[in-house]
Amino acid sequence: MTALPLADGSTGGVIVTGGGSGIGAAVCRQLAAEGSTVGVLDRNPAAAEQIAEEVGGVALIANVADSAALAAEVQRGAELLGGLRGLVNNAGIGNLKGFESYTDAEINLIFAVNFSGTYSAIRAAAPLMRASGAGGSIVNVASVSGVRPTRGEAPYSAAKAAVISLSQAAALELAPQIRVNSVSPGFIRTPLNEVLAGDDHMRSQIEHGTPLERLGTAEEVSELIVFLLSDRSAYLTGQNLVLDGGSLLNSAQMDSVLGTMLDLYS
């Protein structure tokens, strides 16, 4: 990554929410490998400190659902990093239940973390990026579930769809100093998805419905995110990039129907 210079001659750093594990940790490692200083923000102090020590960054502790605490840590992170030129909103939670089984508390929490946490972090980071005189780049982690809803994930799908729309709205309002994009991963092998990846039958179903016939890796997602943070994507803003091995090209129902038709008529 080519660093974006700040007004004082330093390069500033990048804050990654949910940076203590999974995709967030992979992003932190990739950023550090390309020469960026990283603020690892996580609600789990041990996880944040472990990754921060590994990448030579700083640990920031906050629950993104707490907007005041989040804003304070983003401010502290910018000070510790010598400025802020990038933000990755990766923190998120999901659930898997029937549509009528979700409680108000569960729905509110899913939106508080996935949508409101993303909004709050952008709101806190934007003035800090402008203050540098160089602007910056924001990447929000959405999901293919926000592009095409999935059974059992109604609140999560809706929240991630809102993240995609929020990213586009922010790209309009924060330009030209700040670029904002979102990425929508499909089935990625992370601790969150290990219950699926570790089940041979479930994994086989996922692979069958994916043209590339495998799950993605956190490192593949981090490569895309770091590209969007860098000046290699300097003319790219307001976009949602899907990284799913082609799974959105298929639907389970149509795939089954077409497979049956092929068997009958071939």
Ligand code: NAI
The other form holds:
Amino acid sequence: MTALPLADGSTGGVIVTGGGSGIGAAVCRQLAAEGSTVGVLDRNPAAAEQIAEEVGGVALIANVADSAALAAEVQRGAELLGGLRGLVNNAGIGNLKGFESYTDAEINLIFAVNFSGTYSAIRAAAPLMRASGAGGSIVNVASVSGVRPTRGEAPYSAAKAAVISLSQAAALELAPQIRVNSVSPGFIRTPLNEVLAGDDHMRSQIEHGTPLERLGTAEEVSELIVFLLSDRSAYLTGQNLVLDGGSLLNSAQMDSVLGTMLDLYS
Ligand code: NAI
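The form predicted in complex with this ligand is what I need now, so please give it after the form predicted on its own.
Up next: the whole complex, starting with the chain shown before.
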């Protein structure tokens, strides 16, 4: 594996939102291992500081739903990292409830974090990336739920579908200097879904519905994200890459598993 190649002439590091846990923390670790400097952005200061210390990066603290605070931290991060050449919009939240049970506040919060947080970070980062040299790469973490809605996750599924569409719109408008892609993971074992993954019955149902017969790992998602950040994917933009062990091929079976989950956990 080569060190993370920088675009010709570009300098700077990579900011990872939601970098304090799960997939985001795995991305920070892999970036650092491949020689990139990392800004670990999270709303949880202790988590951001812990991962930043571990990877020799900088901690950036913001709620991605607060666009002014987010833009200020992205700017500060670019200054601390000597420029910006990559951004991973990974911070995300969901909920599991029946369609008619969602309140306006819950729907708005899910969109504010998953969709608006991604938009705001791209808007803040793009001029900084152009200023850093040859350009940059942005990766947005969507979900298989954004490709095929998940029972019990209507606002989350719609927000992730919006992230996929936003990624394509940004790829179109920010080219040729900046590439933008999204990644749509299936079931990945992280603190986000430990309540399901830690339940033996639910886990075996999910495994049964997944052709590769297991949940994915945060490290497997970070491999794909770091590939998309690097020049190894220099001709790839505007794509949504699904990393789900094949679960989307088994939609009917997974829908029944997700129906059970909704009954048990909502
Ligand atoms: P996680 O819960 O382990 O980590 C999420 C991190 O984001 C936490 O450190 C949290 O503090 C931070 N965060 C949450 N809201 C924030 C906000 N408003 N501002 C700043 N930071 C915030 O979650 P995980 O599993 O690592 O998920 C990462 C991304 O992957 C999310 O966008 C999630 O929707 C997506 N995803 C996860 C899947 C899974 O199975 N774990 C499957 C598909 C997508």
